[in-house]
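Just one chain follows, in the form predicted on its own, and it is written as structure tokens.
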Amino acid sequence: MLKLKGSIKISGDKSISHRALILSAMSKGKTKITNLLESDDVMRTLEILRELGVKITKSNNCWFVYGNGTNGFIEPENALDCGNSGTTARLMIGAVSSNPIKCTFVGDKSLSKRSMSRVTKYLEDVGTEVNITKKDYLPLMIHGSENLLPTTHHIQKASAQIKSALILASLNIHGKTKIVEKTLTRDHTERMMKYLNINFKIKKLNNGSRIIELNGPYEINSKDIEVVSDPSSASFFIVGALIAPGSKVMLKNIMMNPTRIAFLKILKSMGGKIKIKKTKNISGEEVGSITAEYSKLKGVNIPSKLSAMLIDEYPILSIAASQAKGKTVMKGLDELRHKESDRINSIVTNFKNIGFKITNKKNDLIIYGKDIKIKKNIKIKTFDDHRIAMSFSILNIIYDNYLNIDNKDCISISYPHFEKHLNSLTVKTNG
């Protein structure tokens, strides 16, 4: 038997790392970034910014970005390769759209199956020229302009990536841009802009919608950024502690942004013994410490209205659900179809292979908790999806490594130190 014991420093947040690089590149002056997540995805953003003429160096574990301003990108000589990173693709497409340059964006096989029109249709509305494969996919060519028209965007599908892409585009658009989101999504871009003293407005409407109002073009003064630790990465070790008897972990300096810790409320509602202590504010984000220990979990209903806040945590929440008494219902997961893999299919396929009862009705999942004993090796298909690989690595703790995960290399996309951190917490018991 294995359990998790101890404390580790979780790596920097992926979402913050992307935005720290991009907004520093669009600032004037030199920015020092500390605790940047050096994952495959983030390095794609960094290399693309270099291709666009931004000087970026590293010294003593700190990254230095020499910003060229909101209108400072130069036309790249090569195609901009986003690899597997949807965040890189969508945010950078937005960022370059209001610069008068031509760019070609490409990605790997997986990313080339993920929708880009969800961003480009808004950019085309304001005057950006876009040629896109099969009207939806990479490769795509974009011809940006500094004469885009300011307008009001009504975002139909809740997505922080779409919102952030439009915000980044608007930083160099002359006039007033309004972005209306019906459902609240992660607000890292807005928080970082506030930290950087960018002047914009947020209006909350009675129906729950929000309007983000920007009046460009902007000149942004550089400011050093510390990247806080990633709550999505922390979620794996928190669930590991909850499901493995005798476990207890403590994680410090974890981001406490309300749009990112909805999974903690879900785990607490399942009976998880989790203690949270907020400590300070770092570069616009609240941080705190989290303690989690073994708990007897029970199944819960997770409504669709929370889906935008749980989009990255559904795979690890499904692992918690498999060890809970009763059934867990997860509703409105359609956005999971458009991640690194079709995560609904990835979760269902592997759970059925292990022997769990799981049903998928349209975009809802019903998981029935069960105490399954495994005495033979079972293959886990990651579908080259980092969160699927990490989630089933956590389930492997209670199955004495009988789960053979087919591709752990994909974990480096978001969390290069995952295996090292997991091994440092893992302890053998006499059970």
Ligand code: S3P
The other form holds:
Amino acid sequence: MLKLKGSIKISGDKSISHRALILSAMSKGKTKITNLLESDDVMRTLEILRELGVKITKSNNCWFVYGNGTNGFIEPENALDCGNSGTTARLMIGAVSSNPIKCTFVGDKSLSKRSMSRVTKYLEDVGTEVNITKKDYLPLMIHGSENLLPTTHHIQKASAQIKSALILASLNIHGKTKIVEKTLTRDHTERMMKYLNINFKIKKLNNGSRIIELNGPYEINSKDIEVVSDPSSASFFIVGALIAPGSKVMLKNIMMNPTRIAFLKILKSMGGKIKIKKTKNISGEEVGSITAEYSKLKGVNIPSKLSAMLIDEYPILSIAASQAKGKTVMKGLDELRHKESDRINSIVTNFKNIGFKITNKKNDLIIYGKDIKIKKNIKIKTFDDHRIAMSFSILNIIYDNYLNIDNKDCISISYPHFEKHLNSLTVKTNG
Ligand code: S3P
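Just the form predicted on its own so far, so send over the form predicted together with the named molecule.
Up next: the whole complex, starting with the chain shown before.
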């Protein structure tokens, strides 16, 4: 039997790393970024910024970005390759749209099946020219302009990527842009803008909507950014500790942004012994430490209204649910169909293959927790999705590595040190 014991420093947050690079590239002056996540996705953003004429260097584990301002991107000679990264594609499409340059965006096979019109349709409304494959996909060609119209955008989907793309575009639009989101999504762009002293307003309405009001164009003065540790990456070891008897882990300096840590509340309501201590604010984000230990979990109902707050954690929450007593109902998972893989399908396929009872009605999942003995060498299909690969690696702790995960290389998309960290926490128990 294996268990998790000890403490590790979780790598930098993926969402914040993308934003730290983009906003420092759009600032005037030199920004030092520490603890940047050097994962495949983030490196795509970094390389694209270089293609757009931004000087970025590294020394002594710190990155230095020499920003050219909000109107400072130059027309790239090559296509901008977003690889597997939806955040890179959507945020960078927004960022270049209000610069007078032409860019072509491309991506890998998985990214080329994910919707881009969810962002470009708003940019077209304000005057960006876009040429897009089959009305929705990469490759796409965008012809930006510094004369885009200031307007009010009503975002239909709960998506931080759409919101952030429109915010980044508005930083070089002359006049007032308003962005209305019906439900709160992760707000790292807004927090980082406050940290960078950018002047804008957020209004909260009684119906739960938020209006972000920006009056461009902006001149942003560079300010050093420290990237805090990624709670979504931490969630794997937290669930690992909760399900493997005898485990206890302690994780420090984890980002405590309320839009990202709803999974901790869910795990606590399942009976998870989790202690959280908020400690300080780093570059506009609250951080704290988390202790999690082995617990007898029970099934819960997770309502659809929480889905935007749990969007990246459903795969690992499914692993927790598989080890809980009773059933866990997860509702309103529509957006999971549009991630690096169709995550509803990825979870259901592998659960059935292992022998768990799981039902899927439209975009809801019901998982029946069960203590099962499994056979050696059960194949797990990751569908090249990093969060699926990491989730089943965690389940492997209690199944003595009987699960044979088909592609672990994809883990480097968000967490290159995952295996090293998992190994350093893993301890063999007797019996
Ligand atoms: C992200 C937003 C989320 C999330 C993704 C990162 C971001 O996507 O799933 O991993 O950094 O803005 P959506 O905005 O499409 O929900």
